[in-house]
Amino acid sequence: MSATTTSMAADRFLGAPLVATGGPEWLRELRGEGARRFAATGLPTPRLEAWKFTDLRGLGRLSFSPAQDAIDIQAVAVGRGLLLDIDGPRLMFIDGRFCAALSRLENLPAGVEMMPLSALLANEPGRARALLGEGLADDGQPMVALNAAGLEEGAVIRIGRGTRVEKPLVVVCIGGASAEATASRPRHRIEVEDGAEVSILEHHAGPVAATAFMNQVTDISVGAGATVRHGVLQDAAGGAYDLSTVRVRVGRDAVYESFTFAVGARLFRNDARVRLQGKGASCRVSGAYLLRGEQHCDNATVIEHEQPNTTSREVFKGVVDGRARGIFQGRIVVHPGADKTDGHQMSKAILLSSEATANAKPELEIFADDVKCSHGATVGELDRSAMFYLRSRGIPEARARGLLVEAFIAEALEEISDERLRDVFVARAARWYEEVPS
């Protein structure tokens, strides 16, 4: 991409409604810095190694309108089954705006803070400045810089020292609730203090036929000895471009588990970057994707082992039908001095169509001694002998294929240690199996 083309691509995204205005001077300066960083790069292109499998030219041709004030939120919610039956605290955002009517923040457990970013900006500007300023660094990621340029809303969650939260905390982000193409750019900030334990479920959703741009950034800090289980159900609108970045810092002897389940959106990019910063820290960064039509899902993970005796595990499994494309790019980095690191990653994909595509690019970068790291990737078709066996027992072809797909994905779902989160993903997967065309 030429410099002129890059500039034009940036200019298209650096006006209203993608760039926010108003607020205190420090917030305007923070947004301005994000806009300047994005202006220098524009949208990432396949010329960048990290984006070699994902082309955003379709997104670059869209024009976006401001979110509407009058939205039939109940119709949107019921139409997409937005986890409203889960018993626990909930934050709801529609086209980037906080929706108090469908949120549930009363009677929060002791030691739990959960609020929209707009409330923190209004009531505790000093604390908001400290939190947001700390997360400005974009690590050279254009979409994080663009998110900063539009920063004004998102979820703020803090779990106090030693607090054990019994029920999952839910954050729902709906994109495309308006009639016109809309853009949302929530910035979520999650702090889990030493010794605390919590499960958090994000749901990206939207009307089936809507066009939307969802540019989300989630920053998570896991204190010493804490445990965070983080689930993401990506079931966005069929015309949505969902570009999500998750950045995690894991402290001494702490545990971070994540599972990203993608079934929606026209294009989904899951950028997960985990830094194991304390001795004995561990993470599980796993996921699954079920794609059809012309959907595109790119899982790009970077796990950095910065201290000795740290552990990481990744298992991603995908099923790709139609002309869809599934991608796994996983990089494990073992820093100097991070001895006795144990890192493992595995990617497996099944193609249900001759036009479907799956790509895998596992990488290891090791700069320490006495480590144990491995990676592997496979792409194939459904087991023909298993299919024959099921058909010979009188099971129709469509049902037999659904059973084999279900069994294949089940291994990835077993990575989820919280049964309540697992049940959500299993239920959504079951719906997808039923929808598989015969």
Contents of the next structure:
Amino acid sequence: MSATTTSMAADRFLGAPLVATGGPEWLRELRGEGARRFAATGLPTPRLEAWKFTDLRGLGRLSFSPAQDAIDIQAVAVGRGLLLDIDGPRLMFIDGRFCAALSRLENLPAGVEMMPLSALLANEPGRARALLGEGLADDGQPMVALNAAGLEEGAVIRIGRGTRVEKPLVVVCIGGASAEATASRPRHRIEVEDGAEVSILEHHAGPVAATAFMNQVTDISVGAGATVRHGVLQDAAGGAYDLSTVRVRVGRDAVYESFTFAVGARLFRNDARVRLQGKGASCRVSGAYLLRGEQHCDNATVIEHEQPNTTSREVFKGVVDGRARGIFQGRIVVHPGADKTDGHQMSKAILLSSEATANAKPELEIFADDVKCSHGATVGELDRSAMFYLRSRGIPEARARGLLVEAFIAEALEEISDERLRDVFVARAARWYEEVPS
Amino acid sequence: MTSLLDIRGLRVAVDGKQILAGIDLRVEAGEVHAIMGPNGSGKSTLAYVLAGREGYEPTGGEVLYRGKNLFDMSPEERAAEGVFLAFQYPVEIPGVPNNTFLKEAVNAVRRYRGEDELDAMQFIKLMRVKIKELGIKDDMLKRAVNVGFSGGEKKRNEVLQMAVLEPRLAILDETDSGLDIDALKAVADGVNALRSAERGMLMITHYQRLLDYIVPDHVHVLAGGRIVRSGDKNLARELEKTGYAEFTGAAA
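I have the form predicted on its own already, so could you send the form predicted together with its partner chain?
Below is the entire complex, every chain and molecule, led by the chain shown above.
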């Protein structure tokens, strides 16, 4: 029975209108390869260990309309309404299509390239092929294979050697700008060359009531001695299924820092795979989630320590209300020879309702010596004596809860070193706290 | 005339166990009452039930606060109506700055009373005056609520909250516990400064020591969940000599 369901779902995701067409021969072949791999597995099911907490049957039942070829006026209006108040260059995609009107690509700083993938494909197909070809190995991940089957658009960013980029670069993906349910599969490719430094903010957004399927893959390479600060604001539509994969390769003495802040989407899967490939490479992969209603947020991280003296630190904190569910799965793999690895992960969740759920699953696989790895996880409720103390001073119950939730999440937000990114999350969090139902 | 606080035949159970077995007590505006008694006599239970703590459920009798049924009100409503409990063990709240907490509390109470909220400047001005009066250091406002505070600082912070919220009925639960003599004096000065004809106070204490600094109008002895004796300030001195043995024996 389930095999039939799977193949039906696979057919639906691979049939017209969702498969990209056109483009050069090599690109069509890449898509075909992605489609074949996805067809073999279908959507992941909880029987796969990495997906044990997430059931995609709801997504499998949806059917989608094609995104419009041209971005219409209404979609632009929707996009404008969702823009963050943050200065700097911006790439905007609406239902998977590049929107020039809401992008800001003029006057890019020296050493910065930033463009839609479609432009690179049209103008420099050879370079596009080199850039995409290497990133197509899907590591057996069905969602990466499906993304490849629809490959046509996304952000291409290159930061030249030694360039320090002043302002954060913003990549916005809006899902569900039209009345029909839409699917989009952006593929972002970010290359940060040796010694460069940049902050990048990805914003996943959508109108409150929209239904959308967002299947994104972001490939990032961090050159030797470079620093990348990567923020993700998940604020997608309430009917959105956002299955995103971030794959990062970190070079010698380089730093990759990410923070994924999730308040949106019906279902959000944050797959983050960071490979520490150079000696002395380090990463901080953190996040926070604020969930209510029927929301589901699954953070699945894999950190690969491939070289000696590499460090990783993960801090995830979540607040779960209603019937929502928050998940942190953290795998740390220390490869043979990756001695003096230092890995630390922490997951803390607070449940605001008796029907809310939080899960944490740490996994350590250590094949080297002289390694320091630690993990911790807690799930609890708000401190009752603190609640009483606040209320006994006249602070209404809902506000008291808001203050405690805010304090809890603030600790995770401290992990972000770029305060411009942090400010975006703090502001969004403040709106969520105000919405906390009494 | 309605009393500030009128406790009639109050019985309270905690975890199914009877702790208060019928308390009668009236506090008028302008009066300071001390409740003394041995450990386990129900002193803190009385404080918590008046403030509305979860798990302290009245099983009989009633409490009228300015003529209204106190048990119809949530803890925040009681606070806004002017009931204030100074905690024996003030709660630490990591991540919430003391300043933020105090401003939230002041403005919540002002909103309830139909007054305009204080803006940031007005609040800072108010705090400057109050911390100066109480001899509190500025940095105590910036730190997280009670986190890393010494015993004396925690109690001073309670008095600061009381001074800022200007309650009609202040209940002080073992405010002297864990204080050295200097801290005790400072806290007592703060409390005495708040004594007024409009304000009633209920001081809960095990030791007579506090009453040398905050002199009560009435003293009651609580034992076995009942008030077994009442008198004036001299009763406290008497207890200092005789101890509670006589009452614990009687209550057993």
